[in-house]
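Encoded as structure tokens, the following chain is the form predicted on its own, with no partner shown.
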Amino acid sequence: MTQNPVRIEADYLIETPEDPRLAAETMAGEQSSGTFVAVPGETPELKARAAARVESIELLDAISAPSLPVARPINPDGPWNRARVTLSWPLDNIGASLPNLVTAIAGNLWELRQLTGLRLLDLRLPLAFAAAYPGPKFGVAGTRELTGVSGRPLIGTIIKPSIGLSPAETASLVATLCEAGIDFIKDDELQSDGAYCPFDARVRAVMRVVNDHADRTGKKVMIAFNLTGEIDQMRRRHDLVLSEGGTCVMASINSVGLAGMVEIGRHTQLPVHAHRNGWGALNRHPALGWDYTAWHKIWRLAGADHMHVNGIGNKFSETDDSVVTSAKAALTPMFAHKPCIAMPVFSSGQTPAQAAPTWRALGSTDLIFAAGGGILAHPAGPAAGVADLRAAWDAAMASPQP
């Protein structure tokens, strides 16, 4: 579990091409009381109360070239240093706010000329964002509970082609799919409300098969609509899918922005499903933007019930490391005594083979295993590829736990 200090914590990997603890103090004198010349009213007093503090440095390795760029650069010769650095704020300097902790810790850093690489690899939130914050309002156990699934991973599916299909034409394909023993359905994050194929239309058209299949069957589907939207848009637009009978919305969270997201959050009374599209821009170097466990926790104290982590043998860039260490994250509490676990989402480019590896590695079946093509692809149809994937999973589980 996070331990949670007193303190605002974040935990980054710097590299400059000068001695890493005067970079660390730049990084904190930028991002609170300081700035790069002392100022008229800048005492003691108020340093004592309000400065970021360089909490420990561990130096690592230096490199022969900068990972980046810099336009002018503190000294072009090197080496380039590198280090793990922890700061830390205190609450009072923003209090219990998201927006303004991503501006705290994520701010004016990677501007900094001091620095040709820095990424934030972790963060520890005091108690009181666990106050301030709804979290997840339904996470692992009120996904289950909604869909009538225990004991093994969720499987589900991505509507193909991902946009481009009328409202009728998803409903069949959603027929088809429940038919097919399918527990959980979302919006490819491309469907949205586009004129072919209307948020409002669409919910009605899909909710009405999903309801008979649940009259005739007593299995209810988990449909993940796409609200994706501005903040009142997505407020409506939740509501219809509640009155309308649905279980899950979905919002593609870095477009929709905190701020969004914590609306959501607050109003919702169904699971929020969180794409992470996006998510690249601020991962895939490896001496730039966020690690994935300090980023998702943002979004889970913002209310994301579902946080998806890509998968295992995936059809982009992340490594398979990358993949079980973010989806370990989602299942870690933050707060003993509000856990915000979030559900982890493996998907693309999913099929029955990585179902073994999943579970081999990640040892848990608290997961949504989503397959798109894997399943709507399969050559003798999706109830073959849901049959498919149910089996490669059973078989899994059979062996020893890892």
Ligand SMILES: O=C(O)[C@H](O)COP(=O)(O)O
Contents of the next structure:
Amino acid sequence: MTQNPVRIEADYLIETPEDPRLAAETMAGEQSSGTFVAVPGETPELKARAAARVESIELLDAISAPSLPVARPINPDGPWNRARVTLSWPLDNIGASLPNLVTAIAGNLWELRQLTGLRLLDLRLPLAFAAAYPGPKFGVAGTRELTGVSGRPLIGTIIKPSIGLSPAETASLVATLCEAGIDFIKDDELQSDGAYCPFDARVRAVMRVVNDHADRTGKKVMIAFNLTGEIDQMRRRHDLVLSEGGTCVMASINSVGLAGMVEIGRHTQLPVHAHRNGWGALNRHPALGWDYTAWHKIWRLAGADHMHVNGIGNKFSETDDSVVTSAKAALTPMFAHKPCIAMPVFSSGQTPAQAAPTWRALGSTDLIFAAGGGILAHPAGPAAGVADLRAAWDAAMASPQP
Ligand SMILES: O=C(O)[C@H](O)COP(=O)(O)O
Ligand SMILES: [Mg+2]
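Okay, that is the form predicted on its own; can I get the form predicted in complex with the ligand now?
So here's everything in the complex, that chain up top.
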């Protein structure tokens, strides 16, 4: 977690038919003061001030075929060398700006013909970024306080069918889940403000049920209402959730973009639940895109309190190791004085069967365990689904601390 006070650092896995040292210099040049040819104004003084630097290169095994196509290959016969590279940039090139950070560390780099593979593995930011951005306002502690859940994961679900229910039907399902003792419910990412389930009507209908349940039992179930939209809409939707007594809002972060998320992060008085749909396009090919460890940091800084990490034995394509690495990353402090911890959300094909392996692999109860089909498709109904999931977690946690 040691931060260079004046330089941004990023680690990459590169694949190149050139000497990796040359390719790394091209990366640094293209992403700072250089271009494909020396230009007169790029003086030694200017370079000293603005050039990105190659901080380290670790050579890895070469491979026998390129991972990505190139229109005019530099060396069509290979070999395709691989290396782990760290670059750094002067903070003053961009200032503490998340959108411009992404352009610098993850902009035109992806298109360089010198590279047949490029993956951004991790990044380290100067403290100025911690000062410039809100970070999560609630995180694990604030979410636990609002839900009254301690010592175990939050047991959650996703409204299913994802889309198609009316506000009244959604509220009726929420009532059943509240009675069953659930802690957390979220809209599906596909449900935001459609014609037959408008956002405002859904919030009002659902919060009537949630508030009534809280008045009777003292337990306020946290509902993550999906406010994804344009910036003015999102601010207004947040304000409605707040005024109705809601305790969480959700956004599809790839859809609202970094500036959208920063605005939510600054405006919010509620925890922000960050849904990562679209992530596969940035991550699924091992020689292209981002590792979650690097990517999720920009969203935490922007204000994500809950970060989706997929789940053990998920219905998608990701390995369990990758899921656990992501969850541990979300729980790792970003800055000593401003940890920006985000609560990992395990979701995607989760059922009681994944409770014990998740507990063993993570060794923490600081998570939201969200099972949509895993609760709502229970043969004995949603209430039995909640009870089974609670029982599975209780049994898992009774086994020795991993
Ligand atoms: O939005 C989500 O988190 C997913 O739709 C999870 O749904 P599932 O538990 O039914 O896979
Ligand atoms: Mg979903």
